[in-house]
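Take a look at this one chain, the form predicted alone, written out in structure tokens.
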Amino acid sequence: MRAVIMHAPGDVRVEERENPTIVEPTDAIIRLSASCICGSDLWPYRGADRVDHTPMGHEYVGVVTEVGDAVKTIKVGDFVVGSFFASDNTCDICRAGYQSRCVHAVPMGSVGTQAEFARIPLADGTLVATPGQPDPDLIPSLLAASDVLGTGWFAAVAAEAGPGKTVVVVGDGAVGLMGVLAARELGAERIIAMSRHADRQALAREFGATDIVEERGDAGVARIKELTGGLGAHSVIEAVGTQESMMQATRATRPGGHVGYVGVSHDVALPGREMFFALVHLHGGPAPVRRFLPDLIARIWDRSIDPGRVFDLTLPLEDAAEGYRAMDERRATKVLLTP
């Protein structure tokens, strides 16, 4: 099969790999209907994370072609959506709703789903079948549920977005935009998107943003305080993962407010004394997407939400390198890859 391999920073190639096979009786094999490039894939692409001939991709939807002997709830022919962490969905951590930290978790990035086929470990706990074969126009939205929608949703839940709340979203990439959509769906009264890019601002407004703030850092915090009567926001979503973005998020939060952080942390250090007096709640990390998948799939299936609009460039798998360049150069927000 053809699959995306990152040989080194900036060096993305599409190469032949062996077709996946059943390794454990709990595995399933799927034929990918679509995959995509994640903002977190840009960290190794830019040299911030180590990469060496690494299979790429952790977001996926597709049709089951084979199942192991122990798989009971997923069958051949099902169209399925999975998370970027495989999980058994039965351990104590999973049952508490934190499947991304399952005691048997397998990071799907170690499998590589920017490919024609993929082996999905722990299939019964990881995969959720759709009610039937989706219409083609639903596939991008179902793919978004595999990571960016589920991650943005978790960020909004962790930030306790809801009725009567003012929500600030730090980061205007795909996850931040999905955080805007999630905050709207959860009933937030006011949603402030922090963005400097006109195209992303426009999509944020379509997803539910009521205000746009272009300032960053201390100036951005000052603007949020100005918009919130000097108090700061009730709920802040942090969707970047840098020191600046985390401090911007915590400082834009009112005392007693909540920060939901899902940006993959890179050299973030929180100042203890400032945090002590800030009196803000921090909750986040790798999103337990599996917790939200049944609800998100239902909302997509009945067309009450359209998160697939976050994909603004679609390319064949063969052109994955151009997709990485487009996202790295901010010519695209999120790239969908077709097999």
Given for the second form:
Number of protein chains: 2
Amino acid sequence: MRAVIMHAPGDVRVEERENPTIVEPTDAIIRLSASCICGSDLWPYRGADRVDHTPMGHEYVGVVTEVGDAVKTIKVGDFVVGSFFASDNTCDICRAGYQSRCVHAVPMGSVGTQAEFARIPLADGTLVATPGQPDPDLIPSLLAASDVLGTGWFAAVAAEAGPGKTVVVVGDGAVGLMGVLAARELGAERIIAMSRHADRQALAREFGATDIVEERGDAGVARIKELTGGLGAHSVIEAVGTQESMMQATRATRPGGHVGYVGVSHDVALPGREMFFALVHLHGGPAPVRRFLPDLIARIWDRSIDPGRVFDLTLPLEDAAEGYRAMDERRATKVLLTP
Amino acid sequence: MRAVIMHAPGDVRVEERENPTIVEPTDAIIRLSASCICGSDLWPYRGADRVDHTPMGHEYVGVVTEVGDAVKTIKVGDFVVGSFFASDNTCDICRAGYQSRCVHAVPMGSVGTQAEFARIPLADGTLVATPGQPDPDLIPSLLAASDVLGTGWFAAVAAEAGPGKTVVVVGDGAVGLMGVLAARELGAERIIAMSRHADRQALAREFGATDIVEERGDAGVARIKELTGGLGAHSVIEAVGTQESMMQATRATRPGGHVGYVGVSHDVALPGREMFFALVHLHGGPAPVRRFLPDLIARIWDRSIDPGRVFDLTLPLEDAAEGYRAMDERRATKVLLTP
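Could I have the structure of this protein in the form predicted together with another copy of the chain, to go alongside the form predicted alone above?
Next comes the full complex, and the chain you just saw is listed first.
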């Protein structure tokens, strides 16, 4: 099969790999209907994370072609969506809604889903079948649910976005934009997107942003304070992962408010004394997308949300390298790869 | 009047100060029935915080002797309990339950309540009157509510201690012990106190600890994992404020669990990447004790809790220096000062 391999930072190639096979009796094999490039794939692309001839991709939707002997609920022919962590969905951690830290969690990045086929471990726990074969125009939205929507949704839930709340979103990448959509769906009163890119501002407004703040850092925090009677926002979504963005998020939050952070932390150290006196809630990490998948699929299936609009460039898998370049150069927010 | 002044680290004296007077029309003056020394008073005593001829003390109970013209609900003669932050209890932050970050908050440490009298700003918002004059044996418990009980209670609430939960308490000082009591009152199933001092272990058991762990750091975390099926605790109370104790608390928490931290952070930097992948909730800071005071006073008044037992040394105000020494040398857990 064809698959995306990152040989080294900046060096993405599409090559032949062995087709995956059932390894554990709880595995399923899927033929991908679509895959995509994640903002987090840019960390190794830019040399911030180690990479060495690594199969890429952890987002996926597709049709089941084979299941192991122990797979009970997922069937060949099902159209399925899964999260970027495989999980058994039965352990105490999963049952508490934290499937991304399942005691048997398998990171799908170790599998590589920017490919024609993928092996999905713990298929019964990991995969959620759609009610039937989706119309083609629903595929981008279902693919978004696999990570970028599920992650933005988790961030909004972690930030306790809801009725009567003012929600700030730090980061105008795909996850931030999905955080805007999630905050709107959760009933937030006011949604302030922090963005200085006209195209992303426009998309943020489409997804539900009521205000745009272009300033960053201290100036951005000052502007949020101005917009919130000097207090800061009730809920802040952090979707970048740098020291500056974490501090911007925390400082934009009122005492007692909630920061939901999902940007993968890179060289971040949170100053204890400032965090202490800020008196905010902090919750974040790798999103337990599996918790939200049934609800997200239902919202997509009945066309009440259209997160697939976050994909602004679609390329054949064979042109993945151009997709990485386009995201790295910010010519694209999120790239969908077709098989 | 007589009042405690810390001239410099380690140098505590009891001296004459001017009696306080009404400054703002929202002030009240109280005659202290009791005051006490806080674990946080040891930070300047040990040279970790700046101190220079500073009036000490921020915990207090007493009888109102005078009120300003704008004071409406608090009356001369009331027996009152207040928090270590004065608060208006009407701003948006107060109404959300975060009175320690009231937009008009006044730290009572700037007033100094280790004295015969004290001026209480924002009296209507800050003070809670007891149902009548308390029996003398209730005074230590009411004084505990002013900070150490209220702080331990907040930590337990922030850690979401409750039915079915395993709660770990890091720190066996007065706040940690009050955290044990709070966790019990909130219905926790199992309460693990981390302590290596026999006397404090005994008190922790009296307050509701079901298990004691003597190990610290990585060994302590390993022991907590052993006791919780490898997962970590649902709820962890951090009541120390050092890097080691914060990491111990975070690492002892299961994914999706809650850390409630109330130890005043000193030289703490939380590693972003580890926090991210831990996927825990972090909430803490200066406790909004005022939120809990009516409930805590009711529980003390009907004698369903006896937090005053945390005071294991009672001294006349005049002997405050000996009280500081006793706490510094860990001969006493918490020292009550009588006028």
